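Next up: just one chain, as structure tokens, the form predicted alone.
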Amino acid sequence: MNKRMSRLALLDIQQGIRSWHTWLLLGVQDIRLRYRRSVIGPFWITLSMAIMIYTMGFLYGKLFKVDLSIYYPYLAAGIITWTLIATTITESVEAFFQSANYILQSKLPYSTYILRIVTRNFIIFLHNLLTLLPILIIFKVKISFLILPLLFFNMALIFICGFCYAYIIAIVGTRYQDVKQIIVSLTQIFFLLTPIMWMPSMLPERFGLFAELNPFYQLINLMRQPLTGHLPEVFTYVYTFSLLATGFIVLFLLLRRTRHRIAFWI
């Protein structure tokens, strides 16, 4: 029985990845439906993101007394990446409820609906990257073309990591509906605790380790460092691969036990 459940759990993930055209289409359709009556579509998010970043960058740069040429790229890359991570987490809680009609009427693998959410948020993330371009140009941030392959590799890491943890949250959120409020509250708390608006160097030395061990900080660094012309540290990759391995193992064990119950929980 356990072998059969394990095989079905792995098969769900494999079939979901193979049906890339389905979740890519669903993700694009979600964005189109959300902005179907809008002239500039999802770029409204990009515009609001730009206004927030440019306003906060000037204000907090002056409050923290940091050189704006350093602070603006740091803040912009951090907020854009954090938005990707936070939105994926909060939306995944209700992933199966939002796709209830598909689940009850078709035999698509459950992983398809998680990949749909991750894809949708990555598309918006790519739109939001446009807000970073004026900052890189104004402050003359040099990004080597050699860093671009690394940037795409890091994006793939975040995509896979996001898929694993979004799937875990979706299963738990489907079983326990109170989880949504907990996730939303924790996300707000971690936004303040993660070096996004502030820098780890601003902390007393004895608290520096807490910032380094923050998983969101390391995931953000995967994108922030290349986007600001730097290479991520080796520790960032070690930490990320550890997160990825842990997430996959937890997902596999959870999926093996609960996959056959998800449809009944909706």
Second form
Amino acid sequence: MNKRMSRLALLDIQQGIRSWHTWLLLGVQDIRLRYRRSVIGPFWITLSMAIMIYTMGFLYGKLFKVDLSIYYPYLAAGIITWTLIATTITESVEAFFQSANYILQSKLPYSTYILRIVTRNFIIFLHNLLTLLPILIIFKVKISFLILPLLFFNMALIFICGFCYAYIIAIVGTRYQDVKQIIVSLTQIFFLLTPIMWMPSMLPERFGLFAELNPFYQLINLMRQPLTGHLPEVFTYVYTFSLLATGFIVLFLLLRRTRHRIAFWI
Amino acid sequence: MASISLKNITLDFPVYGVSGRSLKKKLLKLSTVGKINYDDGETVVIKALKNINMDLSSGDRVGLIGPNGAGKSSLLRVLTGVYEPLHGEINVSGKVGSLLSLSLGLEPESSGNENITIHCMVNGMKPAEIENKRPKIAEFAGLGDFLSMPCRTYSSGMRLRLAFAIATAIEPEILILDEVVGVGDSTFLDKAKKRINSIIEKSKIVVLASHDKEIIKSICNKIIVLKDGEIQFTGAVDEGLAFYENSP
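Given the form predicted alone above, what does the protein look like in the form predicted together with its partner chain?
Entire complex below, previous chain first.
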């Protein structure tokens, strides 16, 4: 029985990934519907993000007394990546409820609906990346083209990591409905606790570790470092890969136990 | 050859929210081990299906009849693969097309055309195949220009026509329908019957749950009477209907 459940759990992930047509379409359709009646469509995402970053950058740059040419790229890349991670997490709580019409009608692997959420948020992320362009040009940030492949690799890492944890949160969130509130308040707290608006160097030295061990900080570094013309540290990769391995194992164990029950919880 | 075989299927359906499915309860339970004894009666388990045995093969057009809450929809969901029962053996061979509820399937904000694309893909079609089938689906649905309007603007009959057209477009070997056929008007019913008959001609299986005895009489050649999650009768339509009417 256990062996069969393990096989079905792995099959769910495998078949889900293979049905990329479906989740790509579902993800794109979500974005389309959200901006169907607006003139500039998804570029509202870019615009509102730009306004937030440009005003916040000026204010906090002055408050923290950091050179704006360093602070602006740092803040912009940080907020954009944070938004990707945070919205993926908060939206994944309702992943199965949102896809209930498909789940109760046909037999698709559950991972499809998770991939739908992650895809959707990556599309928004790509729109948000545009806000970074003027900043990179105005402040003449030097980015070598060699960094591009690294950027894609890191994006893939975040995608996979996002998939694992979004899936875990989706399962727990479907079973226990209070999880949504917990996740929402936790992400708000972590936005302040994570070096997004502030830099770890601003902390007293004894608190340094507190920033370094924050998983969100390391995930943000995956994008922020290349986007501001630096290489991520080795520690960032070690951390990310252990996060990924942990996520996958937890997901597998959870899926093996609960996959066949998800339809009943909706 | 399409076939369906269920052996001793029992489906336990957990219902939450009767006394809440909150984390607090779980955490309280953890933190107060031994002090407060929460019995496990906090989730109610309903036996939706008990000991279901059935064997269907090509050519069977099965009508599923029974009072509300008899387990008809649960049984259809087991056949579709939505619910996986923990007890018993299930074997379904053949491509399954299902229409389990008309409002659930379609995305209200998406247009008819978008819904065709999405649902065909969810049913396992490739993009090129969908474009091939689109004119046929559009023709059967008979919605004309409405196909480019959002589905929320459709009447329930229009929604049903589109949903039925999509569900049968994949040319299923096994077609599973829940209650929905009754919503359409008589023109649609005729069209639907023709479509169902053409599926039958390809020697396949149709399972249809309905309260409407006329619909069952005109489509099915076999009947299953379900009550309280158990099969009470399997056999010819007339006998089955008589049995159902006479049963308390």
